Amino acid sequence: MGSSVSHAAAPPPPPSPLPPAVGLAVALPSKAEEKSEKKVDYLNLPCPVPFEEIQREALMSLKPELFEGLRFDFTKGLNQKFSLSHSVYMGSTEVPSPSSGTIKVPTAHYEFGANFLDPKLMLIGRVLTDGRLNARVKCDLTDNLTLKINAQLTNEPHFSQGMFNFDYKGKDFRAQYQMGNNAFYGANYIQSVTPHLSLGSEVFWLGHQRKSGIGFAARYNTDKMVATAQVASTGIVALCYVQKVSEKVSLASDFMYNHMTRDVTSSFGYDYILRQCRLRGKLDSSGCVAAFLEERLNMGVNFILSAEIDHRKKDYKFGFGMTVGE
């Protein structure tokens, strides 16, 4: 008799795992992650820039230190805190004329300066051969309160100026109080509203002229751009925008409208930093083209080229110079 062997049916194979999900379900963050990213601690906002410096990135490109003629600057450090400076300038001064053009008068002067730099005290003085004296003082009275003094004395009557500033730096705000000659009084305040947005306001009073004014400002900045807007009761509206293309290249533009005179001006500028030089320039709506080049020749030695062309007024300014010392 033959033996019979029974064969049980084999169990079905386990289902194969599903392929990983792709598409928007993975690319987009979950709702929990979005809420955690958008959560802002409004009790720990960053401190904003000073009210008077909200346009500093745009001014670097749109307001380079242009000059005409020859300039030579030499700075000698005597120790870590004290240094002396010598400056020679030979160029021309523009004098208004009854006609549309301008008259250029040759001029030259020598400037001697002394600088004292300390972490809590800065003293800077300049004396020119034409009799002008410029002085700047910055003193940190406390960790948050700073005193600034700017003075300019001249031989001409009623042209000397002086200004006292008290700056207070808070955790997420800045405040400033100003006093100057001609019975000038002013104050400004700027507050961080979000990590990127800050709002500010200023008031001033000119006692001798019996004039007062108020202004408002807003600044929005990220790692790639800075946008500012200012409006004042004097009729001035100013807008600025700076785009940081890369760590070495930035583009800037501004727009200004004067309601009193109905004047409108705008300009476009650039700031390009290379390994051994820095190139800045601008082009404004009046047809004026300007460029400013700083070339580093050696450690502490820089060569400077300046050019400005106004096609409408047929005014051409070219200058070159050199700075020695840090």
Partner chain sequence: MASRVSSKGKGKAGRGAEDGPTARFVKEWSTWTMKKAKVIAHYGFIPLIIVIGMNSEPKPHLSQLLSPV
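Mind pulling up the form predicted together with the partner chain next to the form predicted on its own we just looked at?
The next block holds one chain only.
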């Protein structure tokens, strides 16, 4: 390429394995050569995450299943694929009341569940003592097409809900079509644009209220961080950012603005995944502090503590429980 004698001002000598070069090439760091070899192949982009999971990391860290009272879950596996679960819950649940916001009603229920988990077919059913059934079905119709059914059936008339989703997974895109009761129809599409960035959009139509909406979402992720943004015509803007500080620690923050109700919420949380426990905590702009601890006492025995303190509403919720079984 050039003579071995460099005429540039006073460049540092290049690292030994590289051949000697002249001019600008000496001043640039040697990594530039590695980067130029990894040219982006726009025809071979990775498949993006499903549209509804675009904020998955932030939701996992910032919204643990906080509860109040006692919770005991027992999962018994009969088979590699088939298991039964028994779950007892005693505590208060919040019921919205017209007079003063929400009121706490003490409830206790036993829930029986059966799970069948197969690579191609997943069936999960949970039935409560008051007759409510929670059903989830996921079936791989072909290699790329998946059918998902989500239903909550009750004994009271007109309170049941169901949703059918058809998911198609392409090479670097995903498309989904949804049908729900009350004449809800929706579709969404997400496409990988670069190896790190994926863009998506969704439309939905509510038959009974004759409402329709459109939304757009973008997700940028690298190994260390995930940033997502979502805008919808219902007037909601949601941004979130998750940074993986180390193997065991990740920090997440979330911002949501509702244009119709002029409501702004922002939260910040941490997620510690340690060998024997998982601790998640969050702090909210509405004055709410929460923490959730899952501690592994033994193989298959987990101890759970949940705490949520709402300083503004003066509402203190503490829960404890145990989960036995995988």
